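One chain follows as structure tokens, the form predicted on its own.
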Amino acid sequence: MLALVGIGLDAKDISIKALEFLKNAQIVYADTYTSITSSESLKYISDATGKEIIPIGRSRMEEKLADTIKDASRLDVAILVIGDPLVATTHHIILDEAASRGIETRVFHSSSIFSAGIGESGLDIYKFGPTTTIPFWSEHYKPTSFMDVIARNLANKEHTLVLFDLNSPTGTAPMPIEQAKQIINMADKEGILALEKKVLILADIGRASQSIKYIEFSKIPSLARDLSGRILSMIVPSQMSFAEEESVKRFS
């Protein structure tokens, strides 16, 4: 069997039934590609289950996927995933590949930025449009499609959850808030995010260090020192109801 195990957003978010499965699994991997894996979370899970946890990156999750799941035809193999396993398309591909080989699969769900972040914001989850990601730019890679998503959502009176990339050109690390703003400035040719536009900045959602700020876009750099090294995302609100406006006031 191949199991995808969501471990949530903080060290002890993993479910009891997932821990019980891991105690009997023969191989336990940790996905270090699609998100930043907390060493505290892995230590807690290892101590609770008595299992050695083997980190795997992009190569084993994509190019060498067959090698990753081949043992699941005869052993119980688990892949630990930050947040909820079925948020990233990479994990759907893993399930499809296992199914094509006749391997039984199982998924253990948990909290994710989509449920916790939107929920904590106080905005109505039914009023969100498609999510987008601000990727790290490099000399020959400067995509601007994330601004198109924000523009379409605003035109449709829908809020936008904007994820900040975690895979920098030099390794896995959270995108700093000032770099995200810089990339937005360069990509936003039509003034979609005006300087006075208020956005929600979400930091370390689901953890003890969680913070949410409702701030004018122009003032984002003032958060740089306090948010250094933290996992960040942003919500660009569209037209808000009275209840939503009251909810976001507490983050001003």
The other form holds:
Protein chains: 2
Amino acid sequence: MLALVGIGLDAKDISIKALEFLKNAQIVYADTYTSITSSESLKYISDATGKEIIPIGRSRMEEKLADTIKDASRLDVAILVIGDPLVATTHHIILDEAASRGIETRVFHSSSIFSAGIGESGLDIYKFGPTTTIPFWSEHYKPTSFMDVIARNLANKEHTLVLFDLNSPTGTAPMPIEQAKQIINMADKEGILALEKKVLILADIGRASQSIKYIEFSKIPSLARDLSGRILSMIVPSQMSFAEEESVKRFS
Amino acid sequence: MLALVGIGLDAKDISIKALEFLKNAQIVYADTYTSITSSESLKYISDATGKEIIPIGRSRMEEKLADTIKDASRLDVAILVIGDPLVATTHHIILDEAASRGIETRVFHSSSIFSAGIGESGLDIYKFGPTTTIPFWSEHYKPTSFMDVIARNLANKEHTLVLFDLNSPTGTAPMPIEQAKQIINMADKEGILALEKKVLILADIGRASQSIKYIEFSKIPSLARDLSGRILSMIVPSQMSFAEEESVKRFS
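What about the form predicted in complex with a further copy of the same chain, after the form predicted on its own?
Below is the entire complex, every chain and molecule, led by the chain shown above.
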């Protein structure tokens, strides 16, 4: 059996059901490719289940998929994933591969930035357009499509949840807020966010260290020190209702 | 302290962190107003924590909010909520009320239909427009705005997650698929779904009984028997990529 196990946003966010499954699993990997895997979470899970957790980087996840699936034909193999495990396409590919070889699969859901981040913001989940991600830029890869999503959502009077890439070219590390702002500035040719536009900056959602700031986009650099090293995302609000305005005031 | 505790989609979906909190809470309510509260989940939580769980219906949730908050000023009060607790606006009102009285609040996130439902469908979460809900109709309340959301998302080449109301006029019971189809037929004046359009019908997402069907809208009545009494939602796919087409084939 091959199981994808969501470990949520915080240490001990893993479900009772998932933890019980892991106690009987033979191999437990942790996906360190598509997400930053909190060492605190992994330590807790390892202690609580008595299992060694094997970090599985990009190479093993993609190149050695066949091996992993072969193991799953005779053993219970679990792959731990931050958040909810089915949000990333990579994990669908793994499930489909396993299923096509007749291997039983299971999915353990958990808390996700999609529902928790939007929920914590106090903005109406029914008013969110498509989510987007700001990827790290490299010399030859400078995608700006995330800006099109934000612009289109604003035109449609929809809020946007904007995730910041977690996979830097030099290894897994969250995108710092200053870098995100620089990339947005370069991608935002129409100056949609440049001047007075206020956004929500979300840090460490679902953890004790959670913080949310409602701040003018241009003032983001003032947050850099506080937010250093933390997992970040942003919400670009469209037109807000009175209740939504009241709700985001808490974060001013 | 007042805590909102997400209990997720399945029995034992509650997080380790939340269960530990409940063991030390003095009052534990279960919100039976905004969601169908699985008796299996509540039994598990009650057994595991040794706490009596008090169902808190619409009257107590709204009329007796002040009492609940007064209790929370001297005791640890928890309110159990299906899925992730901050998705419904009601819960924000409770948190805001408590916070404005200087009462400490906590939120325990969990799996949600928003991330898990979209994830299980295999459709790209980045291509979903706003979610909508089909409410029960009554003699004097026949809202059709959900149909506008679906139509606009389709025009924008975006998929739509459509939730079915869980609060029937005669008490908490999930909307049956035949009733949802009837309401859609009456609301869908332009016939967007009527003929050949295929949709995904999601039942019991995150549970062992989970089923997903990719089916022509007109053929929904053939599912009625299988889906009787189950918690349902629907995804109206817009234009799909090749990978998405491959993914939904599993559900044909």
